[in-house]
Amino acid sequence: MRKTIIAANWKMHLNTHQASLFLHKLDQKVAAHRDVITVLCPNMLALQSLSLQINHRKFKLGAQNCFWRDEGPFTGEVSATMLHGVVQYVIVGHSERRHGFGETDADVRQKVQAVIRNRMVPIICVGETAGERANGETKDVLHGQVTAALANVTSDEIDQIVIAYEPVWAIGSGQSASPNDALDAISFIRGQIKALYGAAAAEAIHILYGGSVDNHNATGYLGSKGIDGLLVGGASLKANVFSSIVEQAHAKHDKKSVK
C-alpha cells in the first residue's frame, strides 16, 4: 500500500519568527508515522531557518514555487538549484500561480523538469475552474494539464512525481469536491499515467486531493482507494486541525492492516 502524503501549503502566511513558533507547536502535536509523509511548505524566507529546526523523522520541507532556470539574470526569482539541499518537495503549477500570475502549461512543464533535474519531487497541481466544470470540460482540462506537465518526463523519472488534483472552484471557497467527484477525477488522471507510462507507473504514482480540505472532510477522501493523500491549505495553519488530518491518514493504514 502506498504511503499517504499530507502536504501543508502555508501560502503567504507566517513570517520567519511565526513559522518557527508554529513548527514548534506542530512538533508537539503531530506524531511520526512510517505510513504517512508529512510535508510542510512555508514561504521562501522561512525555508532555510526551518530546515535547521525541523524534526526530519516527522516532517519533510517543500517550497511553494520555483523558477525553471538554474541561474541567470532573473531578478527576484528562486531557482530549483537554490532549493536543492533545503527542501525535498516543490509545489508546481498551483492554480493561484496559473490564474494569479499567468503561469502557462509551458511554464509548468519547465518547472517540473527543473525540480527533477535538481533531485527533488514536484507536486504538480491540476484542476478545472467553475466555468469549465459547468461546461463539462473537467476531463479535457485535466488531460491537457497533465499531458503538458509530463511532456518531458521519462519513464525512469515518473516515479519522482506527485500529482495533486485541486479543482480551482474549491480552493479557499469552503466548497469542496465530494469524495466521489475527487476520486473520479483522480482515477481519470491515473488512467492517463497508465496510457503514457504503463500500469506499474500508474499504480505507484501518488495522486492527492486538495481544495477546502479540513479535519471534518479529510476522512472521506482518505478512505477512498486511489486518493493517496491531501494538499491542505488554510486548515494547515491550525495545529490541532492539521494534526488531526495527519492522524486520520495514519488511521487509514491501521484499518487496512486489520483487514
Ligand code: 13P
Contents of the next structure:
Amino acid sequence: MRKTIIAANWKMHLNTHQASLFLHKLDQKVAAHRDVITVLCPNMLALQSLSLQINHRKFKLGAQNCFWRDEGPFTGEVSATMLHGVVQYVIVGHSERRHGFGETDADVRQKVQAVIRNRMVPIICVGETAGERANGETKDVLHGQVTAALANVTSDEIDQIVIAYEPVWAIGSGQSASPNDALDAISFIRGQIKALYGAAAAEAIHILYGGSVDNHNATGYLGSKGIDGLLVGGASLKANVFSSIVEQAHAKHDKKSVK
Ligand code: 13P
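Alternate state requested, the form predicted together with the named molecule (shown: the form predicted alone):
Full assembly next; the chain just shown is listed first.
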C-alpha cells in the first residue's frame, strides 16, 4: 500500500533563523509514523542548516525549485546537483513558478530530468486556472502538463516521482477543491500514468492534492483511497495545524489499510 505524503511548502516565508525555530517546534509536535512521509520545503538558504538540525527519521527535506543545468554561468540559480545530499525531494513546476516566473512545460521537463538524474524525487505540480476550469479545459490542461513533464521519464524512473494536483484557483484562496473534484482530477492523472507506463506504475505512483488545505478539510482528502497525501502551503506555517494534518494522515492511513 502506498504511504501517505504530507509536504509543507513554506514558500518565501521564514528566514533561516525562523525556520530553525519553527522546525524545533514541529519536532516537538509531530510524531514519526512509518506510513506517513513528512516533507518540509523551506527556502533555499535555510536548507543546509535545517539538514543538519532535522530529525531524519521524522522529516524529509525538499527544495521548492531548482535549475536543470548541473553548473555554469546561470547567475542566481541553484542546480539539482547542488541540492543532492541536502534534500530528498524537489518541487517542480509549482504554479507560482509557471505563472509568476514564466516557467514553461519545457523547463518543467528539464527540471524533472535533472532531479531524477541527481537521485532525488521531483514533486511535479500540475493544475488548471479558474478560467481553464470555467471553459471545461481541466483535463486537457492536466493531460498536457503531465505529458510534457514526463516526456523523458522512463518506466524505470516513473516510481521515483510524485505528482501534486494543485488547481491554481485553489492556491492561497481559501477555496479548496472538494475531495470529489480532487479525486476526479487525480484519477484522471492516474489513468494517464496507466496508459503511458502500465497498471503497476499507476498503482505505485503517489499523487497528492494541494490548494487551501488546512486541519479542518484535510480529512476529506486523506480518507480517499486515490489521494496519496497533501501539499500544504499556508497551513504548514502553523505548527499545531500542520502537526494535526500529519496525525490525521496517520489515522486515515490505518483505516485505509484495513478496508
Ligand atoms: P495553500 O495551501 O496556501 O493554498 O498553498 C498550496 C500550495 O501552493 C502548496 O504548494
